[in-house]
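Below you'll find only one chain, the form predicted alone, shown as structure tokens.
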Amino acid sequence: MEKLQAALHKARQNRGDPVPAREKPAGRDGGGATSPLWEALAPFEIEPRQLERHRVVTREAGAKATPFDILRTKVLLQMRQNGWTRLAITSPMPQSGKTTTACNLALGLGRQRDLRSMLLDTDLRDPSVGTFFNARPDRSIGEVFAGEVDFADQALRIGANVAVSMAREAEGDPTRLLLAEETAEVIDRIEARYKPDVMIFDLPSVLVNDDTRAFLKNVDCALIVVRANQTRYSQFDTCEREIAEHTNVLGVVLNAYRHADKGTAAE
């Protein structure tokens, strides 16, 4: 634990020179209440048991949701302070809880009725947001990035103010899509048209392939999820340095650290 705490301290020290802000698409304004464009997205309902099975606990307020609600508030305040909209969530290695964190953060933001948020499943090699929500869209997010289908015809809506774009299946060559300039242009158009307050990108783990490196140019900041007693200091250190070369490190989530009261810690 001492090594991980030292790693967190080092990560904070290394954030002295932020990456230059990404240029915003024209027409960006505050999110506010829902709009006809959001209302036109196909709605879908999630079974509470399905959420519980995957430890997604933020659909309703409560003791289980509190750690993620604290994370939500910290993330939102820091992003607003810096004028950021796009948040990547990643980890050094798989099985750290990044998708769990992304889904909980998205649904937690959804309880803020004055906000509009998006969750995009950009782990195209091993997508899992659809599994968490037990949903399989007719078209895939990869087709949206490739310009083959419009976001309006592919994304689904949870409640009034959370849009989710998921993959149907794994992509054979995801780096090609994540690195493409066309993908960056598609994301710019989505943001300019729908004006979300926060766009969350569930990205692959940094140290398993080059997909995340290819995509980080498209986000304002990144949240690193590490797993207690599993993530090594060297893995975290390498991951943090890799991300800092391409975008701003917003913070670190320490997942699966058990307190005496059996809770989970988020830093």
Ligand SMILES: Nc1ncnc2c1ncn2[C@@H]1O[C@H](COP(=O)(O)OP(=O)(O)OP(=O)(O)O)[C@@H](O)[C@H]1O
Second form
Amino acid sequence: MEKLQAALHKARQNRGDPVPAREKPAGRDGGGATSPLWEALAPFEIEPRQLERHRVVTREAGAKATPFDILRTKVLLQMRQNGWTRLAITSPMPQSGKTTTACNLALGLGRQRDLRSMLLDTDLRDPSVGTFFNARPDRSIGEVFAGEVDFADQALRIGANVAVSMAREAEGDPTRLLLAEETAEVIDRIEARYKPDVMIFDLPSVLVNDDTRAFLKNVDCALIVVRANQTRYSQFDTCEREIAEHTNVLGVVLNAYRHADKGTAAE
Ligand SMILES: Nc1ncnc2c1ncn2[C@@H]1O[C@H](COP(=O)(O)OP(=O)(O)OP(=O)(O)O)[C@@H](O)[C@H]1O
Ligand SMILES: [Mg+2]
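Condition change, the form predicted alone to the form predicted in complex with this ligand:
All chains and molecules follow, beginning with the one already shown.
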């Protein structure tokens, strides 16, 4: 555990020059959080008990939400400072807390009324945002990426300002879809039309397949989630190097670290 913490500290100090910025679609229109396009997305309600079951605690402010609210603010400030809008959430190995972090960030951002946020379930091989929210859309995010369905007809809206694009089921050939130029163009079009302040991509783990590597060209930065007492130092080290080759490492979330009753820590 000490070795992992030392590695996180070292990684923070060594974080180098930013990877050159992606070419951006047209910027924010400054027109407030809602717009007819956002209002037209189908709304959906999430049961509080369902959220609790999956440790999504940021719908309301409170003690449980605080660690994620701190993370939200740090992420937002750093992204704004750099003019970044797209955030990948990944980890070295599975079951680290990526989807938990992604959902908590999305709902935490949703409490900021003046912001528009999107959560895209980009873990096409093993999607789980739908399970977390107990929702199964009529069409899948994979169909949006393939250009078969319009985002407007697929994404669902939580409250006024959080759009969520989820999967119906696992994709047969996710790496192809994540690597495709068409997918990059679809995401550019979504960003240009909806002008979200933050787009969160819940990605698979880096060390298990090529999916995340294939997709990172589409984001501005990445948050690495490591799980206390589970992620090994060598796994974190390899994962950080790999990600840094493709995008900016925004930071590391040390999940499930219990120290003096503090649940989740962010570096
Ligand atoms: N801090 C925590 N304390 C206890 N359990 C947690 C914590 N964070 C996540 N979990 C639980 O661990 C499991 C895995 O979490 P999650 O699905 O967020 O991880 P993941 O990295 O997205 O997994 P996958 O690689 O399968 O996509 C879930 O059951 C989740 O509720
Ligand atoms: Mg997940």
